[in-house]
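Only one chain is shown below, in structure tokens, and it's the form predicted on its own.
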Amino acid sequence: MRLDERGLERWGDRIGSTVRAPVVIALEGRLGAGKSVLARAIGHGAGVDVPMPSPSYNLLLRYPAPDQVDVLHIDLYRIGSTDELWELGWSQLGEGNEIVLVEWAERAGGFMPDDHWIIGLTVPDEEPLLRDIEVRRVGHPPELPPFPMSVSVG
């Protein structure tokens, strides 16, 4: 599927408002691919009503949302090794009523939970304002809503 930024935000909003917690969603793609845009949209859809800056320097930011749900936004770009995951409380992630969003999840190696989604974002060379999106299910995470039926460009 290919979406522009507004389409990506709409789909993220739908994910946040409909997905059943606990859920872990890995966000993959190069710098500037839209991982943080999608994470903020998911948080907004879940009811987070404060700004959600990129957690690049904090590594993990937790946001309360309605219905006793927490949205965790994690950025693993700066970790040096998987040993650092445990300092984040990695073994407990996704056990509570949480929507866990992990940017640069590939840096977690084999330590991602058994049940999670992987959303890969790429910027097509011929259409730099669009994002190609690949969604992969690992194990049995809760369902995600389908992509928007219409894609607006521009």
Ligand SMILES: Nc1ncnc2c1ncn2[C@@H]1O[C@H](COP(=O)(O)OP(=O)(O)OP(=O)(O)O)[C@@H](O)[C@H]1O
The other form holds:
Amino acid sequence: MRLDERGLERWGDRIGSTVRAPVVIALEGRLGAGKSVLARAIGHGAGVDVPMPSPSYNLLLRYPAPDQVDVLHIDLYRIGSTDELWELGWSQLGEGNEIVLVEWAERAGGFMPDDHWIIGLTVPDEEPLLRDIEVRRVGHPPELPPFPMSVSVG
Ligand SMILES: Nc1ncnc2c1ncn2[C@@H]1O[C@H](COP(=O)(O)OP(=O)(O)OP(=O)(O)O)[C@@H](O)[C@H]1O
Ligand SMILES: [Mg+2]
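Other form of same protein, the form predicted together with this ligand, not the form predicted on its own:
Following is the full complex, with the preceding chain placed first.
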């Protein structure tokens, strides 16, 4: 599936507003692939009404959302080693009423929770304003809404 930025945001918004917590979503793709765009859209859909800056330096930012849900925005790009995961409270990740969004989840080694989604974003060579999106399920995470077909392109 290929989406423009608006389409990706609309899908993310719907994920945030409909997914059942707890859920863990890994966001994968190279620098500038759109992981943060999607994370912010999911947060927005979940009801986070403050800006969500990049968590690159503090690795984890937590946002309270309505209905006792917390949105956790994690970016593991600058993690030195998987030892640092435990300082983030990694062992409880996704056990509470949380929507957990993990950029650069590849860097968590084998330590992602058993049940999660992996959303991979790729920039097509010939279409710099679109993103190819691949969704993979690991274990039994709660369902994600389908792509918004009406706004998809390509
Ligand atoms: N279809 C699209 N979907 C998402 N972003 C797009 C799209 N087309 C263009 N862009 C642009 O690509 C950039 C994506 O940046 P973003 O910060 O989300 O990337 P990232 O994957 O989080 O990178 P990093 O690894 O540095 O955290 C933004 O500048 C956005 O405007
Ligand atoms: Mg990012």
